[in-house]
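We begin with a single chain expressed as structure tokens, specifically the form predicted on its own.
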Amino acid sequence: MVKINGTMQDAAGKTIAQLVEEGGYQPTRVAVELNEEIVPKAGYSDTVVKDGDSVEIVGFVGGG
């Protein structure tokens, strides 16, 4: 199980890119933290989450 934005999910073995897509986020408008470390956008397709990992996906919203 992987903790994604505070919710436990069966996501072990998926890439960050897959989690971003499944969450309905636009990859260019998010920041992703894996185990309290920022994941560079270039690493989204190569970074695979494992059981026990914690992922935070934060979407940016424009406005003012």
Second form
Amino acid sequence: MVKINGTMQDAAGKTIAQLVEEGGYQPTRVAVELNEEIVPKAGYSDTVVKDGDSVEIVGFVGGG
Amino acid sequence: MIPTREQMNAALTERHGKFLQEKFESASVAVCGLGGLGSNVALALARAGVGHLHLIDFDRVDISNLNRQQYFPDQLGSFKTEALSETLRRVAPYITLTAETVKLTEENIPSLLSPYDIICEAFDKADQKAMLVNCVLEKLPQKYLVSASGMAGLGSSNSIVTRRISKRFWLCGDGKSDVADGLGLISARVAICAAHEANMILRIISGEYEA
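Swap state to the form predicted in complex with its partner chain from the form predicted on its own:
All chains and molecules follow, beginning with the one already shown.
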């Protein structure tokens, strides 16, 4: 199981790009951390999550 | 007559204690974006006695800003960096203020932000927020980064929170109230979110890292 934004999900084997898309996020408006380390945008397609990982997808909205 | 530096310092030290005030005074914070978030964050930090603020914005004061941003009608057309510097100097005459009237990009962020201990993301547009946050976390991993997302409209004050996302990255806001969805930005709720950012920054300076 992979912890995604605090919720355990059966997502092992998926890429960050897949998680971003399945979560309904726009890739240009997110920052993703894997086990508290930033995942560079260029690495979304080949970073694969495994059981025990913790992923935080921060989706930004406008306003400030 | 404005008070002397010593008098201002004594008044702040009396409030905050010597230990905390020395930390505030020796801190440097880069405020990226001087709109509803950034102008309020900068004022809160200046009032608390933060010693050095670096202000960054490429834009000029517009009449549409006056509903929520800390500018005055007689400042319309001025660069926000200059207009806010004037106000901050009235609040804190001995603060060290530096400013850059420039648009931050992936290319210039590492060099422009590297001198500052703490970086405040206070942009307006979602993709720009994401760009700054990604860039700082990737290229300046030793910085403390406080960002904000979700403060539009008239939703409950109590839905605005500060979350610690990772060791050096905090996010304030409700996470979802998009300026594109409804009422737009209204003074009080933006200021609440800005106060979350400013308070987290003061907590970091004081050595307290939990949200």
